[in-house]
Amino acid sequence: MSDKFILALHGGAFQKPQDYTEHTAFLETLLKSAWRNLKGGQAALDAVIEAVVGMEDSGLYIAGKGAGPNSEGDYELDASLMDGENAKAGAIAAVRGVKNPVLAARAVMEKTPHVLLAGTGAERFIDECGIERLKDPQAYFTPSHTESQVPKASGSHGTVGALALDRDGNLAAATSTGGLVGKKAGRVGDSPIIGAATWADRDLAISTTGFGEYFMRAVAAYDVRALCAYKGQTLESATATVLDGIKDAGGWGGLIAINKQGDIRLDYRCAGMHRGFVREDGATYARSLPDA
């Protein structure tokens, strides 16, 4: 068992800066908790799920409790995760009334031969697994943005994600979202798509956030992996290449990435991104706006 471990997380990219003091302080709290758990030998997969559940429950980000309504006033949530140790993955898409979508994604990975379940079939599966459903979704969700505050759906996004490298050298990634606020009913973005928003193998882990259609078309998370594995780019160069391409195509957003060597990237092409990390030394970094 190594002394080296990392947890990195994001609470979404955004285009309209405001006072994000509460968001950043909450990331600090999660990072300190993750440090204690990873130091104690927690597995990477458990660490990323715990961090994402915390962000889903907080109501601060557009995921879980903080999800915004779609164009019909309903709440459809997506999530995915991947275990780098064995390349297993699970995801759910367009599910309603689920408190913690990332737990449903884990159930898909561990209890079915599938990777992605969607819609009403996914909701039935969630009930079969005994995962918590909401009795009154409309009363539960407390979105930090409403469509009246965000005239264009592409302007508001708060997907959350977490990556971990544990003391056994294993990597994992998880991503969860309520999607673009005001999105067309039935729209599914990149967050539940393995290779687009989420990737983890034995070498690196990635979670993305932003205008999902651009990340889907770029197969962004896997493209970072491919640039590192097949072209020999550094993690810094690969993440910049992918995000610059998305920006050039008209998109926006960011990503977090870590590799087994302990390199960390928290990069974005927009006004800012809720982001942070902690290493084995216990020093935390958490920001929302660009560094001064």
The other form holds:
There are 2 protein chains.
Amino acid sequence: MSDKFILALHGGAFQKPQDYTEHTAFLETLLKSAWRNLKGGQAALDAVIEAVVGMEDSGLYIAGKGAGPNSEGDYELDASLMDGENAKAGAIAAVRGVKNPVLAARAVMEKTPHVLLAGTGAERFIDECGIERLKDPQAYFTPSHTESQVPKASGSHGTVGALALDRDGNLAAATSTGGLVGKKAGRVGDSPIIGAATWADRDLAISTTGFGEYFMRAVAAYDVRALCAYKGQTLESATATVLDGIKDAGGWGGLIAINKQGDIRLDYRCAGMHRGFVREDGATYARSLPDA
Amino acid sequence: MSDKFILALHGGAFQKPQDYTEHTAFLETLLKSAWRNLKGGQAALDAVIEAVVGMEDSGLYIAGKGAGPNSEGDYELDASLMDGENAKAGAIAAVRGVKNPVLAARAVMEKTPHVLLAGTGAERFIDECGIERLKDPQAYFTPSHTESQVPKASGSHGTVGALALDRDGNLAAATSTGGLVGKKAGRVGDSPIIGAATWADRDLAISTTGFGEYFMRAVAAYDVRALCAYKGQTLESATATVLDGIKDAGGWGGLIAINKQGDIRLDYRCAGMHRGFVREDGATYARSLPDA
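Okay, that was the form predicted on its own. Show me the form predicted in complex with a further copy of the same chain next.
Below: every chain and molecule of the assembly, starting with the one above.
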């Protein structure tokens, strides 16, 4: 077992800088907890799920409790995860009223031969698995908070994600979102799409956030991987190439990426991104706005 | 305007060879029609949609009329398309009772800022667009045909797809499926996923078919593109690399790929694939079983 480990996370990219003290402080808390767990030998997959569940439950980010309603007032959630050790993956899309979408994505990966379940079929599967669905979604989600944070007219998106390298050298990635506030019912962004928002293999792990359609058309997460694996780019260069391409196409957002060598990228093309990481030395980095 | 053009199509990969005379002959008909249209200056996007609509309506393949019911007896359909000229894309997933899924995917691309709509939200959008939804799906779809062709127990999948290079040098790709016969309700395979089943840019176009979960985890269509663009592989080599990887992982299926230079690949790792192409010279190639 190696001494080396990493947890990196994001709580969404945003277009409007404001006071994000609370958001940044919460990432810090998650990083400290993740450090203890990974130090104790926790598997990468468990670590990313725990971090994402923490962000989903916090109500601070546009995922889980903090999700915004779609144009019909429903809360439709998406999530995906990938286990780099065995290339297994699971995802759910357009699922109403699930408390922790990332747990549903894990159930798809572990209990079915499928990668992605969507809509009412996915909801029935979640119920069969005994994963918590909300009896009163309107009471649970925090639209007033979300709406003040990201005005509907801004077309803002929000997402959370986490990546881990564990002491066995395995990597994992997870992404979860409430999607675009005021989005069209049934709209599925990049978050539940393996290769668009989420990727993990034996070399690296990636999770994205931002204007999802641009990340889907760019196959953003996998493109970072391909630029590293096929073109020999560094993680820094590959991340910049993909984000610059999205910006040039008219999109915006960010991504986090880590690799087995210990490189960490938390990069974005917009006002800021809730982001952080911790390594084996225990020093935490957490920011929302650009570094001074 | 160039003299050069291509239409390539597939009607699904399969694991069990049998008498596919009718399936192969129908591809021939589509290729002849596509040759006339492309020769007359038809755009690549229109050509792939016309070919896919033809296959959807034929009832011969596991897409459109030939779709199989899921485990609950519903017909849930998926489709996607991409316009290589401008990198625009549209897709629908887990939509019940739509006659031509590829037309719904086109509407998502042209009438919304989104790439993918799923489930009941997508169904309402389709109704708003005036795209045909079936009043009596059970009467329209041809389960007896499908079931005899691909026994439920075999876990067979089927999909159709088309690629075109038009005389303006533009490329397009489209994929449509009824998914796995007897699939879990809500299961979404690779067909509606940009980068997994469908890809088109200014250099090449790709559409896949087979055990979708393996193509999703491999980000198969985009990986062919990345191997060509970043590693300098030929279309033949990139296609073989991706399909061999899927086979090694335990999956099966095939894909069609064309590029601007006029290369055409119709390759598979299973018993066969309904497949064909035509170029500007008008000679058609259509096969279901392996070449002698």
